[in-house]
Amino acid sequence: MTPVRAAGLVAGVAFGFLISGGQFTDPDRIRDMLLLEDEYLYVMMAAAVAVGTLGSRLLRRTGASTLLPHERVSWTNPNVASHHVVGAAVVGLGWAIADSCPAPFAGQLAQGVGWSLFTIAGVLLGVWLYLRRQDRSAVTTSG
């Protein structure tokens, strides 16, 4: 296993424990959030976005490098396009239906929540459909 993959595995496992401990895998907590009856998950997400935004901007400003593969921290800001809005709507709809988003379903599966398999199946189907559409677009543009 390469160092980058090992670091990704460690970070992924740590993330799974953190979202489980933060109650992001609890369907009742998610449902209450979506019904605007409980602000806990909104506060947690806002705190994560604030820390991530400030931290990444500080790293970029200081010229820091990533731990692996030692590249400068940088990014571009693409303009919002219609596919961004459609994608956000699809994720939001799926989140409302499944009481889960892509991060918690893995934690739910690890906790033995059997119905998370349906969410995983939906995510995999969505990825497959997206990749299939991309392949068709590549063939159409190149042919």
Given for the second form:
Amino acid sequence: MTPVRAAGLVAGVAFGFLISGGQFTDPDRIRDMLLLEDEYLYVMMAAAVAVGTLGSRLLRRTGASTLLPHERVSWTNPNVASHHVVGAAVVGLGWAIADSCPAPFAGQLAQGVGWSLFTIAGVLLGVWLYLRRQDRSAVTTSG
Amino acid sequence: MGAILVGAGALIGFGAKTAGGCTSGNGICGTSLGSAASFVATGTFLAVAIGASFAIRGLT
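The structure above corresponds to the form predicted on its own; please give the structure of the form predicted in complex with its partner chain next.
After this comes the whole thing, all chains and molecules, with the earlier chain placed first.
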């Protein structure tokens, strides 16, 4: 295993452990969140963003290096484009139907929730359709 | 039920590729990095998911 994959594995295990413990993998909790009956997951998301905002700024300001490869922490953000809105709207629809999203799917799989196999198969299908459509539009523009 | 879940997953997979991230990628990581595109995406998927959830509850 390459060091980058090992680091990814450690981060993935930590993320899965924390979102499972935080009940972000519980479809009933997500449904109540989206029906505005439970503020818990909004608070959890806001807390994650607050920590992420502070942490990333702190790492950049102190000139810290990324774990692998050893480069100074920096990033650039993309400009807002219509595909962000269109794609996010499609995600929102799927999220409301499944009452879960990709990270919880993976968590549910590890928890032994059988129907996560269906949603994971769906995500793979959706990504495959996107890539196939992209290939075809690339052929169209070049040809 | 299985077909519905595969369909919902496909929407999420296709949409996340289109938007450059899912609820975690745009909603937590992108917003943490101060990306305006991620804030727009997060506002959009939250609004659509909340609206769709109320619609689903009304229909079922």
